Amino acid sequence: MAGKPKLHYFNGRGRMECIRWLLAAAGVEFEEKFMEKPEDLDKLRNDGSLMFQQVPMVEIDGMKLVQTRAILNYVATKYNLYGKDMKERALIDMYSEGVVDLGEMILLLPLCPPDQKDAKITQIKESTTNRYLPAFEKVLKSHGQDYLVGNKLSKADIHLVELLYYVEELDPSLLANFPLLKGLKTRVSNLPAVKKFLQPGSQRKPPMDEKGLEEAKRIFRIK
């Protein structure tokens, strides 16, 4: 029997969190391995596990897997989270990539210089409600099915619900307008994986602080 898959990479939500959500959701346990000194890294590069000299890598069927979206693809293709056809898998990548686009601004928020951080938070905000979400909800309003591809979940949904996470970390009332997101978020949230994940003490990382930049920052040897 194969082993469970290891992730490697710092102890910190970054590019990792949205493989953890995934995995998490198909039910599947998983251990980590941190990397907590820049040497950890040096490492895994020097003994040739990553294949482009940068995490996150994710061993896996006897695998070490790198790039995020491969990994996504790879877990979501396995544990039947990828749509039953070519056109469906092309919806699934479509709205993933749309959650991509706007996840990223969040995720690269904490390294936004002090000066320029609420001009960015505003665009953050202003794309959230006027481009991205208000197209997530027009999908479920078209087809009034519980997920957003083939009335069946797929990783779209569960990396957008993952999304709406950060959405309302940064400012709770981004939701209000969008009643068919609010529900996709509590159906997948009560799932019983994810309602597991989503508790206090597994694996789900918490919100950046300024602590977790400085490691983040020294491990990757970020000026």
Given for the second form:
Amino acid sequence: MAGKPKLHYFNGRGRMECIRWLLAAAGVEFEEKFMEKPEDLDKLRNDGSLMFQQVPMVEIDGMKLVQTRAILNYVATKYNLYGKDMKERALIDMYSEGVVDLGEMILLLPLCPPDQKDAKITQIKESTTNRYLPAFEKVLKSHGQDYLVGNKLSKADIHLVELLYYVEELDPSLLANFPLLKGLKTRVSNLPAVKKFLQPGSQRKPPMDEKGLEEAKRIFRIK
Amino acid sequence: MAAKPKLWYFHGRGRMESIRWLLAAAGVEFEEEFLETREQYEKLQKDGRLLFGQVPLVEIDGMELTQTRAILSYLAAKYNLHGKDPKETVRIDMYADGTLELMLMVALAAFKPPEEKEESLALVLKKAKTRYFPVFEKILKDHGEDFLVGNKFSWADIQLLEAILTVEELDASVLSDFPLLKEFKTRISNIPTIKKFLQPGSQRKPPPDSHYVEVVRNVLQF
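Here we have the form predicted alone; I need the corresponding form predicted in complex with its partner chain.
After this comes the whole thing, all chains and molecules, with the earlier chain placed first.
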């Protein structure tokens, strides 16, 4: 019997959260080992556990995987969330990468210098409503199905719904003109495994606050 | 009979170069349309061919694929360069993602003001020598095989060769501490399809110059 996957990261969303969402949505129980000080990161590095000296790192199936995309794609393949053939996978990848592009902007917002923050938020909102959400709404409209690809839940739906929660946190009105995306969000949120993950007490992480930001900066030695 | 894949991008490396490498290494002939004006770009967008309004765009097998990694993964799978099982695939992905990060830093450096550009490129060299190349040297040392994964030529090998050659353009001595990577470079460069791609007159693009930067800025308006 295989052990549970073990996630190595700090106790916050960062680049690990999408992996937590995917595992949770797949109904996979996982353990977490949180780095709390720079020495914890040093230890992982010195142990040779981090291929490119970076986290996220996930121990799964006897491997120590790094690189967020590589981890996500492995998990998606393992739990049948990656489409039925190469062409479906290409669409899933294309949509997932779009989510990553917008998600990255939101992820890095706490690191933005205070005097640039307002401009950055405006840019994010503009990209959200003019570039990304319309693209996904159009995909759903084009086939009228419940999920983005192949009429079946895939990693693309899970990543997108996670993103929609962050968009909502930024400004709920951003979702106003996207009825099909709202429908997808509700539908995926009601899947039993996702519903459970959305409850308080799950391994889902809250938005980063001042304290969390300070901790992350300390661990990663960011000035 | 399938049409050749068609690549839409600027006449330079940028985010498309890794795709050109993969196609060329796989022995796949491809066509290219070069973006030179804002009007061409706006037409692509208006025609709804760019899912997120961005290039690279690759027309292949009836699809209009954007997002560099999506395109690369599709090509790797199609041409049997993505490993024989999920464990091999994830290793290829990890190695390729690592080198892609390095390539992207080089590509973006071209658009920075001179001082920042120098800093960026110095950082690329540092990361290559201390973070990435040592890892690949060790992988080759540990298994003693000719290729990075599964004793078989894969996307990871193509990506690594591209990274080596790109970093060597910044510092020709960068492989001096990596004897196995030097052998790897020679070995992979001599694969017939790659050897052909490395000849003058191939579809391989030169390093970015000020003209390239100007065209991109003009087309993308930044």
